[in-house]
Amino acid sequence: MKYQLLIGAVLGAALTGAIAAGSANAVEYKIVEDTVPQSLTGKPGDPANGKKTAINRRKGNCLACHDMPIPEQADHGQVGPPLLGVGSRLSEAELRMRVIDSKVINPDTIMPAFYRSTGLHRVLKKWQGKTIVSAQEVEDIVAYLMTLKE
């Protein structure tokens, strides 16, 4: 009986795509076909704040892996795809999923899960149980990335 309940719970979560971010103050979100269609905060993100978070070396740090249309910033990465035009290639829901936890889409990616705090390995003690960015910062980053059109 215990195993049937466990299997039922796992299958139910898989079918609905419901997932919790994991930390005490994190917002729950639902994954639908490798996207997170609903805003984590219920309000639009701020692209200017998103850009600041994306290039902040202690927060988003997108420049470590991605070439971005920000020539005033040095040392753009080449590991991930360039982000110029990403707002034309992906929807808000697709971008939100990638920022929250890109490992849902590609388990082998080296991109960190910016809004996940459980199931991680080798986490510094000060970061245990915490997400890298807040729910509002996720929305701000997504809003900024949506401005990067081709």
Contents of the next structure:
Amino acid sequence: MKYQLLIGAVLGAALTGAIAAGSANAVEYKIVEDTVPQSLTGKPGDPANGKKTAINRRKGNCLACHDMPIPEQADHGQVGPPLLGVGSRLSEAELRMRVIDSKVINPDTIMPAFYRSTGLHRVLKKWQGKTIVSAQEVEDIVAYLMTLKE
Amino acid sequence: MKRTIIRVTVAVGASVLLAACVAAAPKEKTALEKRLEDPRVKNYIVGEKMTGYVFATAATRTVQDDDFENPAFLWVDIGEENWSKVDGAAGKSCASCHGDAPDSMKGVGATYPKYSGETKKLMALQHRINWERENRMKAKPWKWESDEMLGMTAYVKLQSRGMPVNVKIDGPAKPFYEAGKKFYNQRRGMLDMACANCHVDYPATMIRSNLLSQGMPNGFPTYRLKWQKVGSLHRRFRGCNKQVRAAPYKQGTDEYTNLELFLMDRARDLPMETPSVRM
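Alright, leaving the form predicted alone aside, put up the form predicted in complex with the partner chain.
Everything in the complex follows now, all chains and molecules, and the chain you saw is the first one.
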């Protein structure tokens, strides 16, 4: 069995002041065969907040690329596969991996790693050392995706 | 103008809906298939390559096609005026050396960026214009995104309209081309995307409300409804960098000039369409 230990982000030594949602001090997580079985926070995800985070253009912005069962939002993108039913196709651990860092599964994917802040090139100053969403928001998004049953 | 475009979109949407009801559940046409039905787009396709004109809405195309309606011509007019206006200590205008632009500048815009043996640099047309101003006219250089520079660049490129893009990428231009290619394929920013991720992997795909094009450079400077004015290709690069949360470069830097050369080579054989109109 392949075990890998990844550090989601550098520790925020360089960061001063308020640490916003999706900031440094990212928690460590274990990848087990292209899945992340353990919750990043130990706290259950909130699907309602997960849906909000998925819609939010400054956060998940998943609708940029995915068709989702969110009819109240216009213009769903077509870059990725539709996510209706994804909660039946993939397990929670598989979904967590994909939200954290899809490139572990497919290095060529266009989908951003939502919980990684290292190994990036020329990140705008205000985003440096931060992850796109916070650990709890990863859990919330995963909880929301789990509700998307076929 | 915005209003017309919305109305047309609605009309198109309605007719598609109607068609869908009449015929027995036909497969819905993709955004690109719908655009390819417009006979006007055929001049903007060469093999697999398509300019931004093809991906634009029909209403935007109509505005671009009419030089009187195309708002970019306000800037072209500034360029045309400045062409024969004396400026600088040498007491010269562009016309003093180059005569009539429609003759002397025909085809020139399609060959930039170009390596100059004199400056040992790869020069975008804007660099060349300022070089002429500073060295031959003894005039002050124009700022990259000024109305004067946008106008002159658009006016000079207009003299190549319809002619195929034809840049040199061999010989001394090669290292600049290679650097541009590297930039194009380098993932960057918090979203970790390369230009190629969007414009090579997913053209003709909706990314939220935008139809991704092949990201071709041959219509710049372009009038963008979003900008409410004409803007340079390097301004567009800054926008595409910032939307992936990457630190952009300044207009006119070597990085962006190399990237421009790579893009112009991608667009080789497509017709020049400056000044284009885009959303």
